[in-house]
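Next up: just one chain, as structure tokens, the form predicted alone.
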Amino acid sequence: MQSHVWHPYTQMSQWNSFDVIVKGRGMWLYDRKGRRLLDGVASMWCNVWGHSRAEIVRSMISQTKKLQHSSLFNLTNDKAEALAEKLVSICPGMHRVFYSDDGSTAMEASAKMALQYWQNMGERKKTKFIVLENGYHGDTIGAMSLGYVPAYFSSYKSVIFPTIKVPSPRKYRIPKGLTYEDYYNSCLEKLEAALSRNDNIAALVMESGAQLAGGVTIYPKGYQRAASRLCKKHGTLFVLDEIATGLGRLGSMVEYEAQESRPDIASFGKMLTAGYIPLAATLASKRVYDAFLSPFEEMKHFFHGHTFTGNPLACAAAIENLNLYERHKIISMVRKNSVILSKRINEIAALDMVGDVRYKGMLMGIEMVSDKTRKTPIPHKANVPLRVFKEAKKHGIYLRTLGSIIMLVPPLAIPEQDLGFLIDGTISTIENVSKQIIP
């Protein structure tokens, strides 16, 4: 059968075909001819209790018999209205929950926020973002714009929109000459200087506790603390990214509480609905929500929205979600998974090609290196990507990498004993592929 679908991320010349999944059971992935997969990736990065759980899927079979969808323009709905509640509740400064469809439609949703927030104040020059090296956004074009990655998207160079770029406080790779504590001071100088120079800064952008797709940077302690305060005293608005770091992927429910922060606007997504279906969130706080209140015909209302906003199909799986969250105490099952990963580091970090391995909650990245004494990475030709995902399959895992970077992302409720099978598959992995590139 000839395939007519273009996969994301994907250099479809080096394809021939693909397992064409069929259905998921818990943690695994099965295939048309009955084999089957751990899902090492999370579906990408969003998969809570692993797939077909009861719950969720009575929860979307009961909402499509009453109501499938109905626009939030000017209308509302009862699941729209309980989740925003449910998530007001749980996020510690937030007022208003605004829904879009999928992570970058939550940033894009976010920046626009924060421009509109400052043209409706009167301060008509506040137009420029600050953003961390290495953040990672979305595709779309303005959340490239706020978190540009240049091997993904430097071809869209032209229509994207310049922002003011500090250096994120990374450990592995740091300046010559530099010791980390040097270099994260660093950092922090940098962003102030950023923001004491420029009096025409809307906001700071950031991923909250980590950086994901940008190489998987955890934030060291403070951090995220110490740039919240500095966007307090330069008067700029605080924007987190939390649709990959939040909901329990990195130990804790709302990261930006765990970091000892408070944004002005956070989005989430990903994990909202278990994985089962699209939906994001962005909340803002009070005062960026009253200042777009006002008489009509002043025009200050948030010019923004989708046609799937506030879907009540996609809100009932999330309300079901988080609830399963409660009873299940799912961050409590995160955190000790996060030791049963911690306990594997050394052996990981002693093959022969794994230069570091960052990890925090139910993230880990390998970085996987030609040399692990002068750091040198791997080259493109090596193909790093197809030769992991190839190799992990013969072990039974899904696995998937930015680059050479390999990334465990699981179910946050994955079980011990799968969670080990799919550490000692990726192990097998590193040494078979490793042995391929170096013989």
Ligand SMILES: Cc1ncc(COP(=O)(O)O)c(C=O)c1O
Given for the second form:
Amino acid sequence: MQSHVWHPYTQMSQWNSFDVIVKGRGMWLYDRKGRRLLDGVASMWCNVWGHSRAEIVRSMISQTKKLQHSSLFNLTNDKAEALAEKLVSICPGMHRVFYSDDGSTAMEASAKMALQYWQNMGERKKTKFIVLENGYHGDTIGAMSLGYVPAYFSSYKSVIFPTIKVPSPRKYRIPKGLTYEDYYNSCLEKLEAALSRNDNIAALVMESGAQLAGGVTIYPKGYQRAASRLCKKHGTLFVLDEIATGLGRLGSMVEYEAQESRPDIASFGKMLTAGYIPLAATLASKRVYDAFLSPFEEMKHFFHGHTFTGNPLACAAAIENLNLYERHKIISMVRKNSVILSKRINEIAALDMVGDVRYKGMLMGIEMVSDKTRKTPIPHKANVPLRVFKEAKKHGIYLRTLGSIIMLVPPLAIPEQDLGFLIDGTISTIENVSKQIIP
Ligand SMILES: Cc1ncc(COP(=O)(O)O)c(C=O)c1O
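Give me the form predicted together with the named molecule now, not the form predicted alone.
So here's everything in the complex, that chain up top.
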């Protein structure tokens, strides 16, 4: 069958055909021939309960029968209201919720909110962003500009707006001659220097708790708290992206709270609807929100919105999902699962081509290298992503890599037995791919 679909981040010339997934049940995806694969990446890091969870499906069916979409322009809807109330009650220091459709659009909204905040406050020159190297906030042009992973974005450089980049506190491959402590301190010093040298900074924007797509950097304890304090000290906004790391992924409901940090703006997406339907939310503190209130003619209101902002069907799914979080104590489930993952670390780290294993909560990045001691990256021509995908399939699991980093990001509520299956399959996958690359 001739396909007309163009797949994301995919070299289409290498793929003659794709497995056609037609059904999802629990942790498993089924293709049209009835073969099944364990969803090791939570369908791009968003699935919480597994597929077809009855309560969420029921909430969506029931909402579909009542109201499928009604706009938040001049009206509101009961589900958008109820979800906003819930989110504000979960997220300390937050006051209002601005809805959008996915992580990228949530980050566009965050950036525009931060910029307009300062314009509304009369601080017209505060128009620049400080961001972390190798941050990732999505693929729209604003979100790319806030992030910038060179391997992904270099073709679009001409339209990416300039930002001030400071190093992120990674532990693997730190500059030669530095201890980790030196390097870590230099990261904070460079951040403070950037904040104090420039009086035109609108915000520091970063992922909360860990950087994911730019290479899986788990922040050391205290880093995010220090960054948050520096923003307060230098009078700039602190904007966090919890799209991939919040709502339990790293083992806490609200990662910024676990990190003892206080953002002015924070965005959530992915797991918000348990991965069932697109929805994202950008939360703002009262201080930020109040700056948008004025007589109409002053034109201080937020000039941003989408057709599907606050879609009631998506909000209904999110409400049911968050109810399930409470009822089934998802955070303790994640913490238990995380212990299971951690017990297998030594076994994974000992594999020949594994250079580093970085993990927290229900997230693990396994970096494959061609030389462990030299930490030598595997060349692109070895095509690790395709090899890993094909090999993992033989072991009944669906894996996706970031370059040579294998991502284990399963549904948060994965049962112990399935998690064991996933880890066993990943280990066999790494062993076999290693033999293919260095026979
Ligand atoms: C931290 C972070 N922010 C933003 C995004 C973009 O989200 P989306 O793909 O839903 O646009 C992602 C996606 O992986 C992400 O990991």
